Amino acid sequence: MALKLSVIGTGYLGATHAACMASMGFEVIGFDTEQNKIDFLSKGKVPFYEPDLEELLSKQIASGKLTFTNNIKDLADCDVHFICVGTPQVKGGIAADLTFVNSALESIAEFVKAGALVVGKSTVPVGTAARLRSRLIELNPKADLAWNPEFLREGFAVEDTLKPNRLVVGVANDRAEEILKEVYAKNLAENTPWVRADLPTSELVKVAANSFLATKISFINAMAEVCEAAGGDVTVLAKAIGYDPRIGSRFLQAGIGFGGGCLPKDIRAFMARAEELGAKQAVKFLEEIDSINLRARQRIIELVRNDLSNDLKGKKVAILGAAFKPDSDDVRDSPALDIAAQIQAAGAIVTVHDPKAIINAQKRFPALNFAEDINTTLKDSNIVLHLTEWKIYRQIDPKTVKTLVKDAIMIDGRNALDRELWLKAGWKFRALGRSQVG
């Protein structure tokens, strides 16, 4: 008989995991305490933007494989329970807030059936899984807990779930691993790499991966600062070092840095946990990674002031992009919106465009001006900032839109536009780590 699965928490991770597991043939119940989420998802609607997810969700609901509930007791006969709740940064600190993870474990521990496996997917500080496993066994000696970290990229979450580049499972015994091999049998049949680890190592894999990625992004932004001081070009530098197979070319695109709901808070939580473990010095470099990342935002604002004036009062600034990355409507810790808000606070008249994130951006920064089309955003602007590398922005004809602006100045905060094309159209072109021309 096929395993029956539950997914506790139906946010970005949970909704994606539930829909994908159902598409792999399992009966899946998604649980959340928020009734509005349950109602929305039950209609086949996704309360956030993620390519291909809504279509997949609707299909699985129609098939009867996927249902949603806010009654925790409906999960009692499930064989495997995935915990997919959020672990935000604590208010007033950098550690992870484990309130939702702890609550999820407590809510299901006593009634899960004998032999059930609880599987954590949330990103947590190392040591959390072992603590939760002890608590689970204390409350229900016939249940067990494993950890299976997620490695989803926003914009590619469905692909990353259905065709992961690796599966990492933290287990305390062979039985837990065998259950997870049954869950991921289709992936294993496609030769997806399988990594068995102990509980603490499985937790560390996720934060180590995020820390390495953050380091690579901040490294190239640090090189951009040096290139500016030395008169070099960071895009050429990145291309050259990217050919080295030990380095690789991915994530060597200098710009305004990383954001979102995961990377910034995960590396900060990692620093906090390392300090608790007495290993603060081992990850102290992450403090500078975080600092470089935030400094990139200030450097964009400096470019704006250099081209306009130290006094930005009354200057019209057009901003292309609000989401922290393309193919997402996520604006949590978005560098683009942070820059927009700071420029507006300095007295500028700021108008923001984004193809998917306007509603979320308005909720976070209601004082900003937003436009639904690019032309309205650019109208009579003194300067244009490209801050989220949506494909639609790379398709803009600089010659055509030059007639809309008051001053043809482009700051490419992502080093993603064709500089020569914009220069030929008569624009001044600015970017981090490159000579300022035009």
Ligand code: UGA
Given for the second form:
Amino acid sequence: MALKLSVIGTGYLGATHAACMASMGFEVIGFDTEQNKIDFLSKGKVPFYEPDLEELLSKQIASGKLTFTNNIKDLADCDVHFICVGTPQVKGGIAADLTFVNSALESIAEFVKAGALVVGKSTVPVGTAARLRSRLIELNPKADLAWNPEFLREGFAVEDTLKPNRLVVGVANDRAEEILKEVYAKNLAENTPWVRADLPTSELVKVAANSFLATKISFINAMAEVCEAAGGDVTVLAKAIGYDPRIGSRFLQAGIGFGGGCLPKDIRAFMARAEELGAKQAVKFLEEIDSINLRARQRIIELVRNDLSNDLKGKKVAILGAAFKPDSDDVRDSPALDIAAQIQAAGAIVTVHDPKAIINAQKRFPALNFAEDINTTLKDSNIVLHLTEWKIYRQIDPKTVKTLVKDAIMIDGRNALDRELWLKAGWKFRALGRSQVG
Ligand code: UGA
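Okay, that is the form predicted on its own; can I get the form predicted in complex with the ligand now?
Now the full complex is given, and it begins with the chain already shown.
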């Protein structure tokens, strides 16, 4: 008999995991406490923007393999329960808020059937899985708990779930590993690397991976600062060092830095947890990674000030991009919106465009102006900031849009535009880590 799976928490991670597991042939039931999410998902609609997900989800719902509920008891006959709830940063601190993970475990512990495996996928501070496992066994001695961290990227969530570059399972015994091997049999047949770890190591793998990625981005942004000071060009530097396979060229895109619901909060939660464990010094460098990252936002505001004679009052600023990265409508800790809000607070008249994230951005920053189309955004502006590298922005013709703006100054916060093209069209071109030309 094929395993029956449940997915608790249907945000980015949970909705994607549920749809992908159903597409692999399992019967899957998704649970969420938020009724509107359940209503949406049950109709085959995804309440956020994620390429390919809606199509996959509606297909699985139509096939009858995937259902959603807000009644936790409906999960009673599942064999494996994936916990996919959020672990945001606590209010007023840097640690992770485990309220949702704890309550997910408490809500199912007593009624899951004998032999059921609870599998955590949420990003948690090391030690959480062992604590939750003890609690589960205390409430239900015939159940077990494993950890299986998730590495999916927003914008590539479906691809990353169906074809992960590795599967990491934190288990306390062989049986838990065997069950997970059954769940991921298709991936194993495709030779996806499989790493068995103990519970704490599996939790650490996730935060170590995100810390490394954050470090890579802040490293190149630190080099951008030095390039600016020395008259170098960070885009050339990144290309040159990236050819060394030990370094690799990915995640070396200098600019306004990382945001989103994962990297910033994960490195902070890691620092908080390491301190609790007496290993504060070992990850102290992450403080600097965080500072370099936040400094990039200030550095771009400095570039704006330089071009606007240090006076932003009444200046019209056009901002291209609100999402924390392209192909996403997620604005959590978005560098683009943070910069937009700070520029507006300094007295400028800011208009923000984004192809997908305006509704979410408006909720978070209701005082900012938003425009539905690029031309309205650019009209009569004194300066243009390119802050999220959506493909459509690279397709803008600098010659055509020059006639719309008041002053042709482009600040490329992502080092993603073709500088020569903009210069040739008569724009001044500014970017982090490069000389300011035009
Ligand atoms: C990140 C990790 O990449 C995933 O592996 C992980 O599963 C996920 O967090 C998570 O913990 O759930 P994600 O937040 O979707 O995924 O975004 P990334 O693609 O990692 O980008 C993060 C930020 O870094 C974005 O703001 C992006 O613009 C920025 N970035 C990325 C740069 O500034 N430069 C780069 O070279 C690359």
